[in-house]
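Presented below, as structure tokens, is a lone chain in the form predicted alone.
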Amino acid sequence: MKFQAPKGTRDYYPAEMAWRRYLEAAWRRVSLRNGFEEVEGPIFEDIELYKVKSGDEIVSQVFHVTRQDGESTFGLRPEFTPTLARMVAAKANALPKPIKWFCMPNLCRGERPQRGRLREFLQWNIDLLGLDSPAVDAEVIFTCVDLLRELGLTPEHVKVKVSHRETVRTILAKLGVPGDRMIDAFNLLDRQAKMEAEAYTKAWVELGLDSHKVERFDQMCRRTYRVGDVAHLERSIGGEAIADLEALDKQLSAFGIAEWCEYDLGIVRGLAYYTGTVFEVHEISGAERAIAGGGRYDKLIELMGGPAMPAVGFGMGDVVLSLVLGDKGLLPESVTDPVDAFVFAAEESARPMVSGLVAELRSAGLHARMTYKTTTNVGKLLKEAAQQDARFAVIVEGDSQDNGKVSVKDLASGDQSRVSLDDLPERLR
């Protein structure tokens, strides 16, 4: 039989694994310098954790884990926030505040695979809990921007689209959406890109808006507003609706990321636990799905049995991010660990020295490789060294054992010199 990887998953061959580790290293580096500590949790949870806390859309995408007795009680994690909330609730009184955590889990969702969406993927999560301040929201958004900048993206490539669920709630209430249908309205707004225009309008009518109000609201959602231009936003939708955005506006400017951000009332995020500020990172042309998304979830820890605790965070998947970096020509030429030395024998009599020399270099902390070919053709072996991106070729000759020297060729400059075996590790460094 011939087996294939399950649809919507990936096999990580060496090149793909090297990119994965490179991206994870960037995520970790940015997290640590912004003061976040790494955590991790189980890859499956009690299914009730997702049923109660994440909303119907996520729950419908959970892969169930069936035990041998046939009782399905667990689900593979489709996101990490419920796990994080459970962990915080369990030790809330013992954890120092604020809580600043990050993780890089692999997640599984039973969605239809397509460009930018897989059934198994990696995600970078940043969460800051214990403080209720617009400065905290801005710091989390700054951390996201810090990563985008680290990888070479600019405000000409991507924008952080910021909104606030209470602002949108106020507008919808004014237009006539009943309070008990507000979550349905948020879910509808979040699904707009996946729906036909006629079906989208019809769904709003069922929520209490006539076609004129639907068009009016749609116009608000299609328009974006610059950070620093809250007054214009206020004139457009009313001052009482933007009170929460005014303070955030100042902090986004204070963190120096105003040019990265814009206000977009079409962003509400579909997950049920979001309570305030929400944001998504989108590629400027709109050709790809959101690169990242998150917001404030102030009630989730309490719902998990912990104390009332404000919280804000985001998740960034690796799939769309990698596509955007590739489209913009920002993927690095090489993401593999550099090879310090490629060792080979130039003569048959020198071959017995190679293994021992490689072992000594590795013991000295150097990345040393050797040829497994039987040839002693120096031209062919230098070509192999270059193919492995080695910095130096270490050429062992027939008299190396007697005189204690080898030839070292710098593969970038082409310079070659004789180096004593005692000095070789330092020379390669």
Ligand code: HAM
Second form
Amino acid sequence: MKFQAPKGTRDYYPAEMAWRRYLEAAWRRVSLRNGFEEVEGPIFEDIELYKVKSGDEIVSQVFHVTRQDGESTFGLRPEFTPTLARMVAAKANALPKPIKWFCMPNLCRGERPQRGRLREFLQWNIDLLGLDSPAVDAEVIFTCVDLLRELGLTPEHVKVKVSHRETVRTILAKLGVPGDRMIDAFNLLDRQAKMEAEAYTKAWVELGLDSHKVERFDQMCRRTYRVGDVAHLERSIGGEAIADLEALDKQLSAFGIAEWCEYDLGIVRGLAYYTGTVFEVHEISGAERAIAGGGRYDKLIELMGGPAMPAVGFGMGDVVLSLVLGDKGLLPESVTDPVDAFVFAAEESARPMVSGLVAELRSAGLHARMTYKTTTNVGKLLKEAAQQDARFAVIVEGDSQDNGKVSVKDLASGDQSRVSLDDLPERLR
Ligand code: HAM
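For comparison with the form predicted alone, produce the structure of the form predicted in complex with the named molecule.
Expanding to the full complex; the earlier chain stays at the top.
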């Protein structure tokens, strides 16, 4: 029998795993320097957890996990936010505030696999709970930008598209969308890219907006506005609707990330729990799906049985991020752990020394490898050292046992010298 990996999943061979660990190291580094602490939760949850407030689309994508006896149905996590909200609700009073958490779970969604979309992916989550202010929203967006910058991206490559559900709600209400259809209107906006133009317009009519009003909405919202220039927004949209964005605007500038961000009121996000500021990171040409998405979800902790607690956060997947880095030529040359020393014997009589020497170097914390070949041909063995990207070749010679010295060749410069065994770890360091 021959098996294949399930559709939309990935096998991590060493090269893929090295890339994954590289990305995770960047996510962790940036999280920690922005003051977030790492958490983790179960990979499956009571299926009802995902029905609380995430919305129909993601619920329809949950893989069900059923025990063989058919009892107790769980769902494989399609996102981390419901788990986080459950964890916070359970210990809300005991946890020091504000709560600043990060995690890097693997998530599963039963989507149609395509470019940028898989059925299992990694997602970096940043969440800040217990504070409600534009400064906090801006700090979370800054953390996202900090990561993008860490990987070599610039505002010429990607943009954070910022919006606010209350602003969009005010505009839609003025145009005539009834309050109880607002969530449908948000879903429609979120799905526009996936819909035929005709079906899209028809759906608006059902929500009470004729084509003239849809056009009016598009004029106001389907365009971008510069951060630092709220006057422009105010002229187009009106002062009352943009009060929230005005406050955020100052904070984005204060964090020094104005040039990374722009307002795009066409962004409302697909998940049902968002309440205020929402944002997505997109590659600048708009060709790819979102690199990251998030926003404020001030009601979710209460809905999970906890106290009222404001919250804001985002998730960044590994799939689109890796595609964009590749397309922009920003993949680092090497992401593997550098080999400090490649050890081999230049003569038959020196061979017994090799394993002991490698063991000593490894015990001293160095990444030491040795040849598994039987040859003592130095040319061939140096080639093998180079193939493994070793920094140094350590050559054990016939007289090494007696004089306690080996030859060390710096494979970058080509310099070679004899080094005493006592000094070897220091020299390689
Ligand atoms: P989301 O927009 O569903 O938000 O996902 C965030 C990011 O995860 C997306 O922008 C994308 O990079 C990645 N992603 C989502 N689905 C897939 C997929 N099928 N394949 C590859 N990548 C994918 C959330 O999940 C929210 N829970 C984020 C959040 C955290 N909001 C507040 N805190």
